[in-house]
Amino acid sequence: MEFQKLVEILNELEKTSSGNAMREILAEFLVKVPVDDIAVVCYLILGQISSEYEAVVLGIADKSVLKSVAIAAGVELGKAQKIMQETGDVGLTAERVLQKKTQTLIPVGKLTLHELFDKLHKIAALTGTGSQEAKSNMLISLLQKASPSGAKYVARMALGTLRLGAGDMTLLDALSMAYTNDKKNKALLEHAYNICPDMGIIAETLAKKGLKGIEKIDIHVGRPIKMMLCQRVDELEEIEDKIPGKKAVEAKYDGERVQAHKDLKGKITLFSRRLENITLQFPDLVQELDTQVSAKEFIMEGEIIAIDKEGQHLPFQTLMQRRRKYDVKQYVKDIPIQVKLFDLLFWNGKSFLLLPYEQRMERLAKIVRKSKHVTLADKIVTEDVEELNEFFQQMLTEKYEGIIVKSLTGEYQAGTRGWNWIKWKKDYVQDLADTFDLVIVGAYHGQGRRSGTYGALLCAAYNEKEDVFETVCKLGTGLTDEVLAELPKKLSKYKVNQRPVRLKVKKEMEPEVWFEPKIVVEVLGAELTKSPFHTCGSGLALRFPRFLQFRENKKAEQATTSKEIEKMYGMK
């Protein structure tokens, strides 16, 4: 397949502000695409050359990426500079210069999908001496052999910057309307998607074995699975009703969420909450696990604490210093840890998916030695809300966030939101104080002291039922000299010209500067409130919010739901 067949469907959806526009010409292109396409496709669709979790990195700079537009133009690098700094787009700038190249300097052929794949797979794995002009080469000649337009997507590709807001939500819809013609598919798709977080698996299995061949995706080891999340309740004796009888309560540590996988070959590889491969950044785990666990092969999730000399838990902000790609060995010795194991999805060949809790639990204390660095959560089992109460004062004096109360019988649903854990943190008890992951989509040019950066945020709330950002609060207080001088850089690589087609917002909140929703904060709010300018849920927004912190092991789609803060002023 041509990639210029990609490219006008590029085109098309970067002109559409309709979420059900986007699903239709996708399902509507999607099901034209040969088989062997459809996963490169999906890929190039997502601004990426494999999955996420995979972290396939070009290592492109943006003077690099500009340099090799000029040369692939033919023109002087101070007239796409001028260019760039009219658009502001590395894309736009390569399009408007090559429209003008001249016929000497196309190479004869056409540029393919295949050949873009291959090479930009090539690039990224180009190191060492000489890595940086064979990366600028080969993109020259990606450049050259695009029409203007294609290579204004292939010169946001090499920047990862398409932006052209399809989440992984909207394009399982577009597939689940190609190739089964019935949207309510998407919830198989999503399941096996939640298991297997590879959008090229998903669509090639799709479309060469169809349903059947997705209901048979299940585990494999090195290939993270979408971690479970927790519902939140707004008082204590609610979780009597959600999980009736015995429960186990166990400990919310302000750590590091890790899944854990180790393989017959030995290897043990460690995902981040975000499915980052964070392996290399904790060789001490590493070897602990390798030690302390007793499987051939296993798939288990823990939090990663630091602790100090004597073991007792240091604060997040410590841990944070321990991700890294330099000097790791010295920050093992500086910023001890350990890692509290709180679950088994699998263990030598079979999964646990499906298994009561109880019953994961019990083979995880069988097969683990404790340690000082690895041990297992901090837990009781109990039906009595007044020694679940008494255990959640307990971590609260041990400084832990607070408590997760799980059903002994509910089994492990892998990127969902169930009733099965439900989390109550010390936030939750505080008067007229919550605090919200919630995700940055705008900003407002600073004024006075905040002259030349942000003055403030517009930060939305997830809606997981329509896949949309909906907006609950301008955030401007807590933000220090500092973060304001960190968030121009932080969010440069989100910014974009119009709405994200993932946006509810209304005109009077509308910001000065768009961003694809990316970036997590976590907000201390007062109270929440009615608003006509607002899109949260029925119109809610959050009263004197305060920033605290970037949640960097969030995604965007893990960020507080619309439903949860729905359900929250409901019990106000």
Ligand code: AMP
Second form
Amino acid sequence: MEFQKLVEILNELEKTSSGNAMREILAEFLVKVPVDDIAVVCYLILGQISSEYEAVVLGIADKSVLKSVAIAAGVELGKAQKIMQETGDVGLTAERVLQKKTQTLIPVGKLTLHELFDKLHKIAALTGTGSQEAKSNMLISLLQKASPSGAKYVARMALGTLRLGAGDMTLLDALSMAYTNDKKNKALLEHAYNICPDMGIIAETLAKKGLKGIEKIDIHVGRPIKMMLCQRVDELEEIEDKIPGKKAVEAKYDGERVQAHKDLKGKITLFSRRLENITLQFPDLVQELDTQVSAKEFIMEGEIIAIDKEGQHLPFQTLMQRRRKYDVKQYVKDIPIQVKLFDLLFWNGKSFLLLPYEQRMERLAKIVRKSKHVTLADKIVTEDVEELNEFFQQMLTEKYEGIIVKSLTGEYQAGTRGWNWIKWKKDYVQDLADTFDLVIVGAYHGQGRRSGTYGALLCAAYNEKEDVFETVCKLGTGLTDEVLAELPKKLSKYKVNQRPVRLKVKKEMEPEVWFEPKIVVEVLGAELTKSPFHTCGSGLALRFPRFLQFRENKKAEQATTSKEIEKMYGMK
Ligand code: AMP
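Given the form predicted on its own, corresponding form predicted together with this ligand:
Complete assembly follows, chain above in first position.
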């Protein structure tokens, strides 16, 4: 397929501000894409060149992209820089300068989708001395071969800013409409995507083998599974309604969730909650899992916490220092860790996802030989709410976050916030004060002491059902000088010129700067009230919000949901 065909659709999508219209345009287009191109098309629509978890990046320095654009168009760099200042977007700059060129000089080449994709992968694979120049040269040839509007997207891909607002869920909806003529089948696709979070595989399987193929998609060791999430309740007593009788009550650790895979060759890979590959950050954990777990193959989950020399756990902030690419060896020494294992999803060729928790735990306990660095989550099994509360209080004195109550018979619900796991945290029992994980979707410029940075941030909750973000507060309190100083840089990558398609916002709240929903912050709020200015749930606002911290380990879609906020409001 020619790249230009995709470009036409990308152009159309860019002009579309309604999610539904976007789904329809996509569905109509996808059905016409040759099956061998469908995977590539889906990755590119999402602004990726691989599955998200493989995270293949082009690694071209920002400055080189504009330089390549100028060379491709045969104009002075200064001219490209001037247009860049006017448009604020490298894509529009590329389109404009290359437009002039094609009018006067060379006819547009025919860039195929596969050629583009192969070259992008080649660019990504280049490393070492001289690689920046080689990368630029390949980019220049791609820009020249594409049409001016094609170059707009190639330049944005190179910079990693190709964002159309079509999220994973929108694309799954569109695939379902395109290949099964029924939007309802999205649930089946979503289920498969939770076990195999690779849009290329999902799309190609659907196009080639239909829903029968989708149903057969199974665990593959080395490919992450979307992690199961917890529900929350407002009253402790509610837990009994959701998980009646005997239940497991585990400590809730405030660390980093990890999903560890060991394949038949003995290779161990670690994934974070966002499904990033974090193996290189934790060589000590890889080593320990290798020696302490007896299994040819496994997929298990746990929470990594930092410990001191005596084995006592240390705060989350200490663990965060282990998030690094360099000096790993030194940090392994300085900040030892421990993993508290709490689930087994796969063992020696067998999927455990559908087995009850009790059976998964039984096997887990059998295969793990506990050590200072590898152990199982602390837990009790009880049906007595008093005993449960006592364990909770004990966990608080141990300085853990709270507890997670788990159904003994429940299966592992990949990627789902189901009722088999319910969290109960210390902030729930503190008067009124509740914490929320909200997504930054906009900002207002700061004044006075805050000039040069942002004065306030527009924050939103996630509406799971509609796959949109709904505003709930303007956040200005609690931002320390340090946070304020880093905000503009941190957010600049996600700046967009207009309202992101998946954002619902009232006119009165429109910010001065828009952001693609990506960055999640933890916010402490005092009260929920009805508000005509916010779109969360039935129109709810969070009063007196206070910034606590960035939640780097959460994706926008893992933020507090509008439904949860609605429910909390109903309880007050
Ligand atoms: P939250 O981030 O507040 O939604 O809480 C869910 C997170 O708690 C999970 O993603 C884990 O990282 C963490 N966690 C800590 N202890 C446990 C446990 N025993 N079982 C499951 N998750 C846990």
